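Take a look at this one chain, the form predicted alone, written out in structure tokens.
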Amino acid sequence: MTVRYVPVIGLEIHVQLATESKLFCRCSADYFGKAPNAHICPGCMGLPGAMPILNGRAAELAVRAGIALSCKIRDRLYFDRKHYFYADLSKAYQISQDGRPVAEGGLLKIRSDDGTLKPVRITRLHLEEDAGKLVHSAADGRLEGAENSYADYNRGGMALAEIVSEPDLSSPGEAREYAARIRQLVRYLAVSDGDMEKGSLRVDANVSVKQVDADTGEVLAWSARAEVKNMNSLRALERALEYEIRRHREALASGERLERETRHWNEAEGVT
């Protein structure tokens, strides 16, 4: 029996919207390179009594991107609180859109590896506020070995549009092409500057691999899905997926059982 291994990839792309202030307060959105915690207020810090006020420009930009992606636009905006406890989230919850996103059911066509046009379905585009940023004193900026860790909340509350695709991508090259097209689109529409180095566009990848009988097309096995984070360039996205697909293939070939997990891309070592 001849066996093929088919990657299955979906992307979550976080686009920082080109607004002058944050999503639910009037703090300046021009935070990059500024002194830590210089752009915060009771609203974005979630202090008692502070009430969120929606930034209308952020909603306008999200709708603009949703229309360009051929999404259905919701005529009312709903928000939810996503609770999690981590030091970069001062409120211990994130204001996001769960079951009722501003836009859903879209489509974007890309060039596949063989040069043909391939449709990639857009599950949803929703608005949410960004978290802050942890700064570690270790030489490589990571927590391991750090003597001190600090929280900078300047980024907390920034307006994001998260664009979630269906798992229609079949290779690292297609994933890179799709992310590049999204970046091109939001730049052309003036929705975002799409600068990945500054974090204005961030990509999380969900990847698994299915083992298929090449003769019959029967799916023999699936690897557990892994979510990969910390890819700050298109090249890093491609390299991280190449590594993950290789890891999943080797596990399927050897009968190893992988666990569903979130993994961190280490650019220096080329591993997750």
Given for the second form:
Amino acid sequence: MTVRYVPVIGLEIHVQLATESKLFCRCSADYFGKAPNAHICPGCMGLPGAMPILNGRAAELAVRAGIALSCKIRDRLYFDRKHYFYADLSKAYQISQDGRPVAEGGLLKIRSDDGTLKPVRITRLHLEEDAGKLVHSAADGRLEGAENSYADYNRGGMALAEIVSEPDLSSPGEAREYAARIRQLVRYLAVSDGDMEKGSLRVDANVSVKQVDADTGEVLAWSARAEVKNMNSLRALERALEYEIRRHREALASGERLERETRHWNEAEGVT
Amino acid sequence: MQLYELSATEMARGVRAGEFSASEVLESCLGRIEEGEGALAAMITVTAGKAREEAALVDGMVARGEDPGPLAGVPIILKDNICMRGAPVTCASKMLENWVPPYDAAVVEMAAASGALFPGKANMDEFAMGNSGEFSVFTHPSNPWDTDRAPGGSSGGCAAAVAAGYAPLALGTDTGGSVRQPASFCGIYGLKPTWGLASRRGVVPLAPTMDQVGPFARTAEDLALILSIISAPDGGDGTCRPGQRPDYGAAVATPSLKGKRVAAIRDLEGLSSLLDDAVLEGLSKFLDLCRGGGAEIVDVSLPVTVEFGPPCYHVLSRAEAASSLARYDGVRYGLSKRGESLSELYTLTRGEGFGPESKRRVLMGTWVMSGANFDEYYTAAAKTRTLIAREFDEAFKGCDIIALPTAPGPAFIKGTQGGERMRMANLLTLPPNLAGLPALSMNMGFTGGDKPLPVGVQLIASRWGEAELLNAAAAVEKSVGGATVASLPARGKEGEAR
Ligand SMILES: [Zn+2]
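Same protein, different state: after the form predicted alone, show the form predicted in complex with its partner chain.
After this comes the whole thing, all chains and molecules, with the earlier chain placed first.
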């Protein structure tokens, strides 16, 4: 029996919207490279009694992207609170769209590895707030070994659109192509500057590999899904997926069981 | 007659006419606060200096022939969960004990622009959770009609202050009865407006889908006066309804009950054994006065509300409280305990910063939102709430006002939480919060005995029906009179020590 290994990849792309102010307050969105906590207000700091006022422009841009992705657009906006405790999250909840996203059920055609056109289904596009950033005092900026941590809320409350694809991508090349098409689309529509290095377009990949009997097509086994983060370029996305797929194949081949987990791409060492 | 005994309307008229000054009004009220605080503990912070500056500004305007506005020189007490620059907004919690907000609440801005003065912040249950004032982490407020008794809660300090003549007006918040129940216990007016009528910007949230700022007053006319100021539209609160408000002043100027349909709730009859006789007498007195004024007395049935209102409220209010209180983590402001790790910082800060009731509600709220409980409890309660709102919509097709007791009995003895009967307290006041409706409590007489206690009646109208409530209250007030200022007890030890 010969076996084939088929990668199954879905991407979650966070796009920082090209608004002048944040999603629920009037703080300037031009925060990149500015002094820590220079772009904050009672709203995005979550002070008691401060209330969110939706930035209409952010909604417009999200709808524009949703239309371009052939999504169904909801005629009302609904927001939910996603609760978790972390020092970069000022209200201890993120205002997001959980049950009722602004746009869902879309499609984007990409050029697949063999040159044919391949439709990739878009699950949903929703609006949400970004979190702030923590800076740790250790020499390498990481939490480990740091004496102190500092919180910078300039990014907190920035308007994001999260675009979630179905797991329709089956190679690192396709994933790269899909991400490139999304970036091109948001840039062309002036929805976002799409700059991956600045973090205004961030790609997280969900990847697993299925083991298939090459003759019958029967699925023999699945590897546990891994979420891979921290890819700062399209090249990094492709490399991280290549690495991750290899890891999953080897595990499947040797019968090792993988845990479902979140992994971070290390660009310097080329590992997740 | 002392200046502090005047109504807000009379104070503003006198100040605008130059008959007396805002400073004189303020000093009279500050004197009353000083005299009463030893026994009442109605206040957390007295901001005499700030209020004196405000009074001087008002007097300066009058001297120059300018009009300070319809609240000229009127002192207004603020519940200590309403932000005012220059004073802490403690929420009666260790968590915010020393936190001074960098802004005024919208309702404070509006009242200030109309010439009001702000002599201080009133005691309350911690983060507005409680019905006696006894969950304040500071002192426990007392009822001016009998200092062994609670003034009610959570806005107990506001109600005690207005009843005792500290000020003719106070602003509290009402999430499940926190304005109306203390108003009833202290023998004054309390109004919870329709959800979305008054801006909540700068008001510390408890359960955002139910919270409303609500005024306390001793006359229906004053209630209309303050409502007409604080109900202005506010673009800074996305839930505050835009557009024109009715003329509340007109509603109390020529009140009439002719042709009004006033309804009693049929389903409450089965529960009358849980209600104090004095409370039931108050309700029938109110209905009699309405009938005498030309109203038609009808009845309505609210079976879903009566049976499912309390559990629905308990689930939703706790879920929202857990969400609202999540931000107090010691990272950015308020109490902060240093820990070895982030999770230790959270645990120490929240462990020490929250009192027992806050902790209970955070735990319950988190539980009903966790995993499978979310659908079983939260979603079920949210659906029930829609049914309750519809049931009221149906009921208001057959009536203009629904009348019921505000609380199951008069003020209870401090330290008892009212016992068995008070478990009913929520049932009577929470339905308007669930349905977003306006509701008003007014005094309907006193109990007998050597220390008579006030008894209240509650009126509910359909959405945006505040004018309907004010009209009815003003019409009935013509027969029963406005609330009287409670006389202060002889100075206790604390008072003498000052
Ligand atoms: Zn901001």
